[in-house]
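What follows is one chain in structure tokens, specifically the form predicted alone.
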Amino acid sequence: MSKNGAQNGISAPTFWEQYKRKPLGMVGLFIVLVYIFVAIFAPFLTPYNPKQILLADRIAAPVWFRSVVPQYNDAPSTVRTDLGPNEWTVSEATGGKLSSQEQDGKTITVIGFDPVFSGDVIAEGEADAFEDSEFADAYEKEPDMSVVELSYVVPYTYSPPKTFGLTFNYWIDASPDSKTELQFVIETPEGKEFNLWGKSYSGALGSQPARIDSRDLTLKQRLGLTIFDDPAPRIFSSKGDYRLVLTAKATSGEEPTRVCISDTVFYIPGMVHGVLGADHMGADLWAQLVYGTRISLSIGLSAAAISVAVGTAVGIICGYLGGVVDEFMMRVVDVLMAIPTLPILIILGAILGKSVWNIVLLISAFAWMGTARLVRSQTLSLRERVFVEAAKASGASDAYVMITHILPNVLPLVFAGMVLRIPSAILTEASLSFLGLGDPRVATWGRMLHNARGFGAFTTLAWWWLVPPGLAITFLSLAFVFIGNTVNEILNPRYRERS
């Protein structure tokens, strides 16, 4: 190290030997390490990103409670199947057939039917003896509808479960004199059907969305049940081979038919899932919890960063200097802490917007403050040392001064000072999230806290929701703290004289 930090009578190797003495410490260090290998690896230990919805049904139990907690025994776990051409089965086709066309880089399905009438021309001279004929009844007769019928079986093997759905979008490029049927039923293992979707156009039809969800009212009308009915539990009441069904019919005008139909999915949300459930939206907390890890420690290291690099500047030129700068920063310091810091974030974060780096220079602006006084005060004292006096007495300037010898002898306080400034700019991010102040679009623990509050957690003591993201602050928060007054106990000379 250089004289001025040979002063301090430590170097890299005696800091490490002493720390590494410390058994708070070192728990501290294993437990940020452990935090920073969760924050690098997030994508390879969850599969989930955290903003993917619908994974599971409403505030939905870790999949491990099959194995403590009776009841969630036989619970579902998820179905999703995305049903391409080669998924379905044509369990019928009259006049029509099965197909796949690239689009858009994906694959849909196509039902194709024929034209009714081959538009062969009939001779001038034919006319009169075909309308006397017994075929000019059945050319005038309206044509059947070609029927094409596709099928596809899901086993089920569990309770019944509360929700299910299916969307899909489709299109119809069609004559102006066609007309075209669609309907959507799930056979069940003993036969019965349900009609749960049904359209029918003439002519072309432009891409149209369709969503079929078991928590609709049109729905609950459709199978004739009340508001107050759920249809999963009705139709899937028992375990065994369920049959998908959508059936396309057609009476095709002079030019082909063709019912285009993609994103086809399949679901029946799990009420068990993941490590440690999935939230209102269906989403994975687990993804959740690992995801906050790199925004809690981003958070927690620029915030603390910037607060003490500028608590660092002023508490030097204040110390230095001294004069009407330093009584004018000071009373500015004595000002800014005198104010209650939460109040005037939630003040000025509403004000400002909902953003995660809002946040960071929020906690910045009022965390510097303590930094600064600490730095002042032994900034007061090194300049009166005798390097620095022979330092100005040599035509140093006062910047090359502070830079070269006052800053390198208060960069153990200061590092110290930020390491112990990390885990309250945490605290501060999940008390403004928690609170509904943070950005919505990135997860943070103190976010999950707060959608557990307003979407049912609490009534529903859904606790693997509610304690993993507390225990994940504290901890975090507990190591830093660990860390901070192993090294303020090591690097500040005033914990070495009572030592």
Given for the second form:
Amino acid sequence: MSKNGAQNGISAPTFWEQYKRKPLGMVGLFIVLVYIFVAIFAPFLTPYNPKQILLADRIAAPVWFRSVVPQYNDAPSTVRTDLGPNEWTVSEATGGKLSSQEQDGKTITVIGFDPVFSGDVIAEGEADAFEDSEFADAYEKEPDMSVVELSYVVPYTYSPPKTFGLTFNYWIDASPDSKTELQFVIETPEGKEFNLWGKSYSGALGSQPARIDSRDLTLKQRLGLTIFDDPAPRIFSSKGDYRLVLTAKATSGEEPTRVCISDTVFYIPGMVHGVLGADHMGADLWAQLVYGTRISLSIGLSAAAISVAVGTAVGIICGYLGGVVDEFMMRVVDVLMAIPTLPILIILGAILGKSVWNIVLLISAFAWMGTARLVRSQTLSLRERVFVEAAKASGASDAYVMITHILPNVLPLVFAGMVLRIPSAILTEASLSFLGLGDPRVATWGRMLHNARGFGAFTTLAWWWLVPPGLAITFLSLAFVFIGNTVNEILNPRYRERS
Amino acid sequence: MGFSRYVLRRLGYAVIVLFVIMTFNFAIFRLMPGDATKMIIDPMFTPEAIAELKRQFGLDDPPIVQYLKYVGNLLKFDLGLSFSTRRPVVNELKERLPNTAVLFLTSFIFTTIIGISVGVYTASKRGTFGDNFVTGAGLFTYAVPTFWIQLLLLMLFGYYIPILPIHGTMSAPPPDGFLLQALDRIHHLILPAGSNVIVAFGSWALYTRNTMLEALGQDYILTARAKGLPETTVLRHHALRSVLPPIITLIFGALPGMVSGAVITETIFSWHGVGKYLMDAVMQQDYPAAQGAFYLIALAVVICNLAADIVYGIVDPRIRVGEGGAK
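Form predicted alone done, so how does the form predicted together with the partner chain look?
Let us now look at the entire complex, which starts with that chain.
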């Protein structure tokens, strides 16, 4: 190579002219640009956040399965309704009314009942007589409880679901002598009623969470089912309009009774969801894939850049200075190269803690040695060239010569090497994440595969969970291999066989 | 410089590498944040119990004494007690080493044979489908995550078409009779070893093909053909012979990577071997066990590297001359 003269003769436009003519290089570039586009515009490609859970049933299939797989023909999508005062329709109201109230940024459904004895206070004597003689009679003759019935229509057009749920918070403001009854009922299109939940209280009540879950044993017992029966398919057995009915009955005391209900969510988890389905927590897999692009690209690029920068610096310094420094560093390189990479990364990853930054540093720490060797050997020959001798003779310092004369001449080699280093960094990161050593806070392709293996992709035969992340990794790596080889062909024709 | 001096030199170098790995191994588990003892020592224990436990695990000495003891113990193959099972780590490793060796050797032998044969075959059929296939397979090997292919094969043959066992090295309980037991083990071996072969053979084939093509362009091949020798003879006796040295070098050079890869393969297929032991130990923060397993894997890699150097010296005499000349 000493006959070629300085190698940094190729200008950017010339390089691009040559690059354009290589089909594989262009394919690689195109694929990488697509990935970069996906990484940047991830929020526009999916409405979901990769961490958002309970979007669908666990391991839901992709939504396009409906038109492809017969058994998914009318599999349910997720039905999820937040029920506020505006959604409810008042289907019956005697002695009470529906209103709404803002509290802590939430809109609360309030069912208010007038105080029973308002404007008609009973005299002392009358009260005594009431208690003494006609007690039993009076009790029976007590006026009917005031009733407010709210209903909401849920159109359900799918095959029976596996589960459903209804959650809300409620509290009652009332005087101690009041009585209140609450009830949740689902009415099927055929008019059949399922009494899901009911409570009765005397007096006031602090905020209570209510959670109706079709898998709950108490609900099954309430509906007269055994532990092995599933309420969801029995209730939602046909297609049509289902009515959710919330009934509040109250006999107010001296104060008006107010039944307050907030955070009401009715939820039927879908068995199909989104472009790629959902994971074991009901999180969107397409969102994870799309956001995973960001992590893979940034880890791949930064780990490759750091390792190649370190390798280049070590290579130039060793090659140019020679002597003890060179001897020592080359032995360090030898030893590091003899350490099995993946096992040491596993151990160090577990010890140093799971973060993206740690992974980048670890991958870089065990990937710079090849570049160092290559750059060193190149520097050894560059050192003997006339232009370096001339620079030295005119009094240039070592650092100056290394930066202005050696570095530009090794850059073409280093650049191609860096591109070819990216796929292995991406694969290493994926392996570590797959083994559970990745950052648990971010969605990565390796982590998707980790979850798929650990949380039931195999037993449910959810190939749609397993295939996409691997394809994403493969195409991205392949694209960088194409680009790297093409760059190598143009810049370093002599090194074509090496990586 | 003679060959024996070259070997000695490489041997000395291997010892240094081992020593560095050993020291590193010692340091990393003691310098880490937190206390290695927190896994085994409950703060509720009495001070006497803590002292006794620390003594059992050799954690009560000053670091330099610990280090010397550690080196001494390693030389006696004493790797300490596992935190989680309280058994000597060396015994646990001894149980697992044969399994790892079986998986490794099977994968290795089949990858070599299939890779080289495919490479030789396609070199003789330039430009055909097979030729393109090998180029594709070589690229594929470089770009595809090995563990992903293994997961796909596991799902396909373990769950969709459940004809192969999904985990372990043998059935529990094992079948009666030696022959049935052997068959049972082979049955369990197909998926892990087969997946290793599928993922790795491509790069071997590509390398062999390229080396073969280079050799086939040489003058002596032209001579052999001109003599009217059949093409298979030309391939086997002339071309293959000249490409064997670089291929043998490649074979030994690929060993360390395959040893490292055992961790993932064994984890995926729950193969009762050293790699899975390392992974489990790391996950359970069982440091003596992780240390022992890592040391064993590093030892295997160093031995492979040494073997590669020696074979390299045998097939290419220039190396040992160069070794004496340079430096």
